[in-house]
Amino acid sequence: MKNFHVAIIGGGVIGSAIAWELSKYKLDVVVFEKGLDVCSGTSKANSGVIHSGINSTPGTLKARFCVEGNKMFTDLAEKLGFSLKWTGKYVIAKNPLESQEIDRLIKVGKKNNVLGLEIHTGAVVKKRESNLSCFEALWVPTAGVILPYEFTIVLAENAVKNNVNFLLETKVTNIKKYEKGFKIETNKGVFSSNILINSGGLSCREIVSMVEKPDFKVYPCRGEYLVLDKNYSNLINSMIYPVPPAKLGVLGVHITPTIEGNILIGPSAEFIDDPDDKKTTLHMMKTLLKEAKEIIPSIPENAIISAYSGIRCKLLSPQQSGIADYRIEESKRTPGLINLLGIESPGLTSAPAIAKEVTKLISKFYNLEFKKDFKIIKKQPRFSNLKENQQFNLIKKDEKYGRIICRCEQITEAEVIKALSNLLHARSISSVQYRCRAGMGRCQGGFCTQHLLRIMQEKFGMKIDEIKMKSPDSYLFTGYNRELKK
């Protein structure tokens, strides 16, 4: 059994975040993740937006982390290679009774000290949003964009790079606290450490009971998006969104522009009892689109070419409304237990900013010491955004860069291998998506699913039977129709 310096139960975007930020010292750390691979709960089912800090209330965590985590995206693209682009953000109000929301905020974002704010009229906006007609709206400059699997890819990657152990498809089953730490108990062996880390986005209750009574509550909010495809990305520039709803604790259904080129619409916002409850439903995607096209009428209702859903991790019931702040604490009652409970949006934006706190926490119980030997390992570009003469090289060095094995997206057969050879050791078929985008394309996998689990046979030795799509249980197949007839 081995014992572990700091223990990480989740490696969402914010556990992945916080194994980064320890892997620059001189630590044994470990995290715990019941995925196929990282960022395949909450953290991947989202827009991918970087929040300025107009939304947050001033004073709170939730603000201190966003406008903190904001400043931060610039140096950690550059640095880690991650896809980030400051695309803006329009906060439209359609008449004047909504324009009094759009004074609040711009209040709120000042005494956030977010930078840039402007109110524009609604023929400055025509100008730059030719499909957006509306009464004034507010500008906000440090708005952008990411691609969330990706960022927590890299983060994850990174760590392992510098020796944190990614233990993937292992659950926390129990907890039991010693005088020097706690015993953890998985569904692939028992782990002991001196710091336990919670994690875990909406199991983060599961897990804090397994140690002590909760004082909390979580309450699984879903939120549905629909994606369109990329020959309609010219119907914005910016990220467009309504003034806030007055209820639920949400920013209502906004229209996304991606780094990939597709447009996002949602999210929706449904509070649900099972926090595995992922379905999209016919419903909530007629609701989706009717919003957008009051914001954008000229969006066609066969421009959509996937829908995918997530659910929020909100610390207030429907009937309290309104929104929680992040609670990031070390446990009055157990000592050496830091729980990070109600991490939701902004959480993506955030995410840096609450690893450096959460390792400030850890330093009380360590003197923390850099490593000489850190290393980092940048994200390279597609294949097909290099140059020619690019292509060309790597084409005769690796004939397999050479062979396209995703159409829709022109990924070749070298970057699916590539994808598959992760450091973290993740094999499924989300995992290629979520690599390379393999399979992420116009036809939803049409084509490239057949040449992936090829690759997945052919390269690596994986049985067609053993091959998953995106969660431990999620099988391709059961088996072979003739051994099957028998």
The other form holds:
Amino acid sequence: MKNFHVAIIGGGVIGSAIAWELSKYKLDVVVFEKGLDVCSGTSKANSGVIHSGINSTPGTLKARFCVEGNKMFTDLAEKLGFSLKWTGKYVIAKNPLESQEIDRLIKVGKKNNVLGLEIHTGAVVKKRESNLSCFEALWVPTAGVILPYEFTIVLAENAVKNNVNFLLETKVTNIKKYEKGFKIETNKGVFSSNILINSGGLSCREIVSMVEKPDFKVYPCRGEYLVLDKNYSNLINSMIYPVPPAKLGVLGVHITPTIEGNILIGPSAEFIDDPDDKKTTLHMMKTLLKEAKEIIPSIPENAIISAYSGIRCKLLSPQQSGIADYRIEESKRTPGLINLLGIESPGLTSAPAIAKEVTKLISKFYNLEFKKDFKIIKKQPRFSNLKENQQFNLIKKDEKYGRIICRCEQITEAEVIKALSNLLHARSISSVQYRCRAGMGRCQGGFCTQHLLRIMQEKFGMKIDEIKMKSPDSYLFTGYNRELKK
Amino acid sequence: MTNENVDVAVIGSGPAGLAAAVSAKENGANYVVIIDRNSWKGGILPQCIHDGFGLEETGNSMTGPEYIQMYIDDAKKHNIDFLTETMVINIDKNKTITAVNKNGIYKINAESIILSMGCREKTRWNIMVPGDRPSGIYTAGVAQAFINLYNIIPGKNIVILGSGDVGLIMARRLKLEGLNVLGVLEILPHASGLPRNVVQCLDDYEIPLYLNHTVTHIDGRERLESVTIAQIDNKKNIVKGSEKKIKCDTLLLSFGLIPENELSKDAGIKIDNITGGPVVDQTYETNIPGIYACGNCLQVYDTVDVLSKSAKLVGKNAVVKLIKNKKSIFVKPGKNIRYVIPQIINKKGLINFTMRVNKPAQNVTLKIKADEKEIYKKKQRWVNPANMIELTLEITHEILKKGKTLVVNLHE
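The block above covers the form predicted alone; next, return the form predicted in complex with the partner chain.
Now the full complex is given, and it begins with the chain already shown.
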């Protein structure tokens, strides 16, 4: 049995960011992820916003990591090649009463050292956002958007490139603390490590309870989203937020332009009992559309191409305000156990800064030494975004670039093959979607699913019962119609 | 980069594209090329292995593959060029097509372009079915491709939501494979597919059709486990107490089809909000001179026979460039009429009109008025939104000169 220096539980954005940060050093690191791919939970289902720090109480870890993380993104995106767009955001006040809330946000922002905050009159806002009417608005230039799954996958695959072991479909079932470290039992065998990092997201309490009695509870809070067709991408230029609602510790239903040109409406906020209940509800779909129309009346009703939900990991119940700070600490009772608890929004923004902090905690155990051969794989731009002569050169190199198989998003066969050849060996339909976007457009895979199937079978030798949508039991087919003759 | 000059470029090798291309060639075009993204020719027809194709057109009832082979053979006879596995990524106003395939990038300069991109299926989110997001939910056409082209069974216990023709055909197809088809649900008080398909695909196989019903919730965290169905009243509200859970592993969606016009829109072609297809004049020419539209990207047709017939006209028009009379009149759907094609007339002569009604009705009269003057009147025993109405009418020089609008009304 191999002993690892560090074991990380959870391949969400936090676990993957830590894995990548640690992969820079001479350490043996393993990550356990229960899903078919990294980024299978809360990390994939959110707004994809890089927050500025105007919403987090000064002095909290949330404020600190949000502001620190925000500053790291331009450089990270340049290095790793993931998409990032500093769209900026408006927080709008519909009347003078709501303006008081804007004054409060400015104070918070200034205390957190958020730069560039401006108040724009309704008329100025109208010039920049012609579909938006408001009394006045707070302009936040340092807010941006990324694709959360693309970011997580890029981190995880770069970690693998630098010898971190990512074990997918590996669920931790029990943990035993012994003198020198931890014995971690999983469905794929027993592993041992000196340090254990609990970045289990919604499962963080379950993991802690395998080692010690937890001193906290998790209150799952569901947020539903609607996705609009790209045809309506010109409705807005920047993110549009209402002033935050008075309760629940959330930011309210906002309208977000995504990297891909779709517009997101959401999230709702609903405390639920079951942390896996990621359903969408008719009631909430209607509410989201209604609230969005209150901000931008010209949003069309028939523009929705998808809906999804994600679950926030909150440490306080709605009765207790719902607002708790992150807990990022070594357990006092169990030395070597580093817990990351209650990592909700702005968790995506905070992830790279949190990873640095966790590395600092680990440096107390080990004298960290940089790897000389640390490598970076930079994500290449999509074929459809290239200039014609670049496209032509790619086709000359590999004719599969000339075969576009996703009509809505114009994704080529070569890009699908590249996605399926990923270093994590993740081969579900959504693994392909999240790596190259085939099947995520307006026809929702109607045209390209049969091509994915062909490539999975022919090029990767997958059998039809091995083809899954997103999770181990999400099989696509029950068998052949007629027995194949040999 | 490959540059080519052609007389007529046809986008899509489905029945409309093939019929239009053959007709263009028959009417004197020298160089006709058909561009298609698939490796095969014929669009969706190779997966439609049921029969009934070509009955009106040829007197013989054929399967989809048989029907389309007739046109493929015709196209070969006429030396029409094919570019398969080739995706058109752009059409510009000067009628230059940019296309990509494994040999590189093509710039095709065409005298005339015929749009025949067909249509796509509406998805779960077009009608916002709430619940979990498991595997096991397919549009009917995708399931049809899996079964008929790839020999793959998507699931065993199947509920079909929506009674479009593809859904009805698939209900029978799945039943014939020995699968358990639990029923077809339709939110409207009448089936959306052709009445003959209701009889031949559901009634004959004792598959229940639940009218005024829909799926209100989808359950299953990984694979579909059940759907909740409910009765809907005439205000589209759920009838209280009518909800029940049905265990199933597969849900097929048949909500209807959307004409594919992303290329048309990017080119600046005007789209009719109701049909989802380009606005065309009586020659099926769009607002960009020299670009024509036919087939299901113009409007969703009932049968391939009618579709091919009008596509042939389009192929002819694309060659025989008609001199445009500057005076245009607009054709508008009036009482109880959903849409009428063409939407614009700018030349006298016999015009072929196609249209659909809003709802089923009996003993009605179809009237067409040129401004205030009635120019057409016909009694109909019954009409149905699923059955397209076709008629030919002479539009005289007089009408064209004096008139501003033609209005089609259906009187009860």
